[in-house]
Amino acid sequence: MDITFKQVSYTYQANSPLATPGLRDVDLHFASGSYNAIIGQTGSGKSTLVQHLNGLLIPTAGQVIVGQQVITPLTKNKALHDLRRQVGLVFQFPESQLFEETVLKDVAFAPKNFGKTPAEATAIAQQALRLVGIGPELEAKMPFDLSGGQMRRVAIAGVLAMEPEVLVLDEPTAGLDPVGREEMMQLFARIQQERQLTVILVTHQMDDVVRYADQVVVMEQGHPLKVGSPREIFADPTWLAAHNLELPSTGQLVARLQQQGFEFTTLPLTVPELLAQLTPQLRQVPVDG
């Protein structure tokens, strides 16, 4: 599902003394199925922009295209019923969402809140929940009684159950530790590949960044600063610095070896792309004895 804004703005309390500017003249577009992300500084507008996704914002002026849904300052609520079962949106700590006594009835109740019978929420929330590698032994339980990780994946769960055509997610890892980030993430790439979903990620993992991104959009006090691919966007290394940006750490890991006299033609954003930059500059160094 493609996905376009065009000069949009938005207004915090709008026509009073304490309008604050969100967004100011957002100009981007997501292709269907590519893999998004947004970074920047924290209060850059990231969050502001993945909330007009599905209505949770209204832009103060402009246009917001999902699929074939256009979203205008005159868009009315009762408008957007089917855009929000067509957008997933993953906040930060989405366990803390979870509310059913039982781990199928909370990821069921998505799919019959927007229209599905019984016996087919239950066969939609059993698919997700599989999806997401929780196994049915789990369904009758509470999902407070599940470890942290398995509460997450539930909340993801019942996201998908949705059968969104858009999944946003929006620093989705906050507060897990590597491992479980990376499992987080890999499970996103996957969903994204068998589903073919258009995904958006706000995130400030530079490392998930260069992995996942087809595109990555800089946002800068509500507007878009640079869009590229995250080859274009951690080119230059001054720039970033100068927009508070860090490198991924194979890039600053680069830093510290042009420090010591190794050289590269262009700078690596991967392991791969390192080793094969420097394997022939060590097969040099001559050994002491």
The other form holds:
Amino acid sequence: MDITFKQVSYTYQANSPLATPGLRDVDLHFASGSYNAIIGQTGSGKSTLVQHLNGLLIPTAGQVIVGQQVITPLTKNKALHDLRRQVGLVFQFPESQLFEETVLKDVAFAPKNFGKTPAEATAIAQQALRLVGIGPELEAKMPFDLSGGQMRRVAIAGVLAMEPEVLVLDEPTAGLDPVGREEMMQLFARIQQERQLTVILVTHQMDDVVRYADQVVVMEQGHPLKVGSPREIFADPTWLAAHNLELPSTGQLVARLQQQGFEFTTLPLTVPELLAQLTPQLRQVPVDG
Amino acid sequence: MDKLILGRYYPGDSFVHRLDPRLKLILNILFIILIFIAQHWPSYLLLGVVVVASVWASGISLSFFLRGLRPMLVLILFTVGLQLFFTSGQHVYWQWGILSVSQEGLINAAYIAVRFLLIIFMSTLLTLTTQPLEIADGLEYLMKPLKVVKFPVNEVALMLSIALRFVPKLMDETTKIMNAQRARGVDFNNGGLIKRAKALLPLLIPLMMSSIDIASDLTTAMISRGYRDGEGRSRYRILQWRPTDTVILAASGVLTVGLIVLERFL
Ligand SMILES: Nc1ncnc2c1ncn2[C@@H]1O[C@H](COP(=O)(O)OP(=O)(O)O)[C@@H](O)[C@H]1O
Ligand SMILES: [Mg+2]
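Alternate state requested, the form predicted together with its partner chain (shown: the form predicted alone):
Once more the chain from above appears, this time first in line as the rest of the complex follows.
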């Protein structure tokens, strides 16, 4: 589904003395089927932005267009039920949303809310659990008896079970170990391919951005500062540093190599690109001792 | 959730903000006593003026207060409704089964509503203008005499300040979990009573789990930093009683005497 933000602003506790700006003048477009990354410092409005995608937050000005649905400041909560199913939102630390007696029931919760019969919901839930790598032997367990990583997977299955067309992931790998993180990112990539999903990923992991994203949005103080491909975004290390953004790890390595006298015409973002430029230069370096 | 202002702190530096928390606590208790001493409308008018003046002195707009009262409205209406329909009296205007509206009921309901409003206004003013930790410190100080009867004042004060400290955190957590469940198709605002009550389960269970987590993390942190309870802990925040506090206390004494005299003459 195509998603468009038109001059969207959002103020927390609007019309009260405690009003805090969340978003201001956001114009964005996420193409159907694309993989989008949103980066920016803590407090830059990333979470506020993504909560507009399924109508958890209604803009205080402007409009958000998700597929056919137009969300304006006047949109009523009731009109958003259908949108909530189409846009699956995985929150930061989603394991805190588990509550049912068994893993299977918890994953079947959302499909039931969206009108599936108990039997259908169970079937979908089992499918979603397999997808995230949770076997049938865990289905009857209490969610709270699982390990942290397993709870995270169950919670994500609980969102996938809505069979959304847009998958929004708010720092989904925060607090996972590197292996768990890698597996999870590959899982999302696979699901995106299989189901032709539009993915919107909020992350601080620049390597993941380079690896998976088609489009990157840099947020600063509630406003999209820069939008472009990973290559465009990471092209200028000085600009990145000025906005407290990290380079992906290849970029960091390149910066250090440059200090050692190596030269790069374009900034390599992936390992193969790095090798292509680095190997010829290595041959020229005389080996000491 | 966002709209409830009772229990929140409203940052500021007004006259009321700067008063000693002990004074504000005492005045709140005194005010509740005065409300129950007051039996006639002129007394309520006097107390109402005191409330409005206090709100004015706090620099917080009256409309902010009124808006913050909206979530409490159900509670007020419920209590007023009980008074209205279940007070039996001589002049019955309307009757249906056990429900009746009598002159006495009407008057009682009006009294209850006014008392309720005045108390809510005053206690909201206390929490809006006093940081939770100041309130806890103030309470600890005021509870000191209870040590004589072996009441664990320090421990209770610690529990209280921890509880207050985590109110905003639990509020945030509540919003977060509500959002997560709304994203999974829960509707907290529509549907019948049973449906709404059922919708609370996916909220309350995660909230309980995370409270337990928070509590156990905090315990670990306190133990590992060598926390020991008991006598002789020095304090980081020190309460300061100023001359203005004495003046306000004296003025409240005058108000109390005035109100008692007023009640006598009415
Ligand atoms: N529930 C809320 N109430 C008030 N202000 C909020 C709330 N949530 C976020 N904010 C504020 O909105 C801004 C953007 O926050 P957020 O979208 O959470 O940023 P990010 O996800 O990029 O860290 C911050 O200044 C934050 O303090
Ligand atoms: Mg965030």
